[in-house]
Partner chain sequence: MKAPVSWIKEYVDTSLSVTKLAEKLSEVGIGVEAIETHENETVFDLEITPNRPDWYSIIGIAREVAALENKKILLTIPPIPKPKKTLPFTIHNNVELLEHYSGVLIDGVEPKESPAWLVKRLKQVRLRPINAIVDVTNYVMFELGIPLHAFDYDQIQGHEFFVEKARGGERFTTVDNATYTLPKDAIIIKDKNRIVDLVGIKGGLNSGISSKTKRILLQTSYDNPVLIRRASQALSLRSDASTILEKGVDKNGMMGALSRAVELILKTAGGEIASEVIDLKDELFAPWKLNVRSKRLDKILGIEISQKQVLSILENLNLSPKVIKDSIECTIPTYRNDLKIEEDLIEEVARHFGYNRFPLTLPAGTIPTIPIPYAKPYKMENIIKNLMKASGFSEIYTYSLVSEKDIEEHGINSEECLRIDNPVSREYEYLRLHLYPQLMKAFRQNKVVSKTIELFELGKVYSGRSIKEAKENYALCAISNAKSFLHMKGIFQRLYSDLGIKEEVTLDVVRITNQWVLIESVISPLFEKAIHHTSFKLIPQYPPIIEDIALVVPQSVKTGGIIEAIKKQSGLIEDVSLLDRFEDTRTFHIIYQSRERNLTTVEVSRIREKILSYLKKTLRTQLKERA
Amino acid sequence: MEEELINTKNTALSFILEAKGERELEEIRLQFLGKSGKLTLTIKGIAKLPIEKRPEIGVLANDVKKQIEDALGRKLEELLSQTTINCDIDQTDPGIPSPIGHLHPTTQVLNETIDIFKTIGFQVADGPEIETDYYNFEALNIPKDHPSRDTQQTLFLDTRNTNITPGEIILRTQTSAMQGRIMEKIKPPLRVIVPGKVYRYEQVDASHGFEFWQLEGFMIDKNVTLTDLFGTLTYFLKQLFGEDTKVRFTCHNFPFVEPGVEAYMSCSVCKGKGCGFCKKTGWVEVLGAGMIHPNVLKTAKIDPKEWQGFAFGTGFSRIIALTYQINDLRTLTNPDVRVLKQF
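That one chain, whose sequence was just given, in the form predicted together with the partner chain:
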């Protein structure tokens, strides 16, 4: 009987603990303490016990009854009090901000970009910013004295205390430098994007900097075509800027591609109507691209008769700026929390 009482108590208490509402609580009360409740019946049974056992069990039974009643009371109070507080809340009071930080727009747009290219099978590479003239220029069909070097004024590293020719080690001016490095190490087929910092000898203003981000991409396979390049770039821009983005291509010259391409998209700020961002043209230049020049493949010991590919590059800082309508690239290196918490 002792054991039965304790079991009844434990069962009742666990039921009470789990009770979700007043009605359920009342059912539990009836189940245990009602006229034909479990405990009530047990207590009635005490009369049938030998007389010497009755006081001891009686005390225990009363204790169990009291504990169940107390638990019911506490639970009822708890249930009632929950409803009361909810009613009192002014839901228009401002929420307390979670102490969570913010990821930089560069990181956010980079992650979006990686996601987009991953869906079409591209892998992501990184690479040295301290680069050789060879990978940055020569391997890309840009020999010394090539006039196109003028468009990429270069920062040179100090060669003191070494036997390295001054000018041979530079800060890379373009992430395209990774084309040669990757191509000479692994056989095609290849689909690669390379985001990263690049450096130029340029004065800082709202749309230029000496240090900024680029994104390079290239693909080599047996039958990669110019239509694939146009399709891939359109896919990327529409995924990032929205399906209603318009894309336009023009011919352009970069020594490491032939045919060469430049891609424009309808201005994401004014939706092509014309604004300060797009110099009132409705279009912004976003990517340089083309079919990889056979000389670049040959330099990397890839046979251009067997393999062909496309390459593209973009001023990634500019893409980030366009994503958030930032009109000054310097915003991307400003650590002001009033800037950061907007992202």
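Numbering follows the first chain given and starts at 1. We call the rigid core the largest set of C-alpha positions that still match within 1.5 Å between the two forms. Not measured: the values here are computed from a predicted model. First, how it differs from the form predicted on its own.
- With the core superposed, residue 312 shows a C-alpha displacement below 2 Å between the two forms.
- The two forms, fitted on the rigid core, differ between the two forms by 2 Å or more at the CA of residue 97.
- Once both forms are overlaid on the rigid core, the distance between the two CA positions of residue 11 between the two forms is 2 angstroms or more.
Output block for the form predicted on its own, input the form predicted together with the partner chain:
This part shows the chain on its own.
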């Protein structure tokens, strides 16, 4: 092994002396000192020698390694010193700046929305995007045979070769799925918003997508009325879009609220004049809401005679589009830096 170490050293030193550049020098270092380098493998073989020979060979191996490392260092300094600077280059001229990223428009509007709701006592919660049928539907008064399930356009996970009943694990279609989870763990009074991604099998166009953001919110307390809901949503929309924003409500049916309403606001893209985003009406539906159905409260073991509450949910991607006057939701998922720089 002593002869092998000496030969390795001599070979390495000769290669180092003939090296013409930094890349070649790095290749030589890896060839001899890398994890699979010649010297590294030779040193590992010391353990197989008789015990009485190991100290002597070990000292030699360390000396060989140090000589190679020193030679590499000297050669690198020599190569760097030979690098010449073109005198025609103005060294005081600033270089090309590196691009600096910033928060995505989704994050920007989400942070602002959270701040608005925090000022009126709401807490923020998060939950799983892979959800169970129970929390996404049944806990929200939507049994398996309910016709409203057809409108959810649910994406089911493949559970073949598992002990899970087919159809029980899905990609959540609404952040409302967190209502049951939260009400089971936290007893009223409570005020919560739940922002997050949801998934539906929808045709992608300027105002729809198969993956988009929602914002769920609900409040449970004593003596909560529908006017509390109207006041909360009007406050939120005017804080986010400006005091000049017009808000109106219409009756609607949702299985998990009774009565149910939809909230509309004047289109911020066209300022109410009519455009493709608002379908030429000047109004955009931004929220579905209502008083929490007694069955939902009972499922969570909350007495509806003592506690009342309201819930609301918005397609948050649409809120973002309205905030920045974007007429196509697909812009929010465009990775082109030139697009993102505009926000």
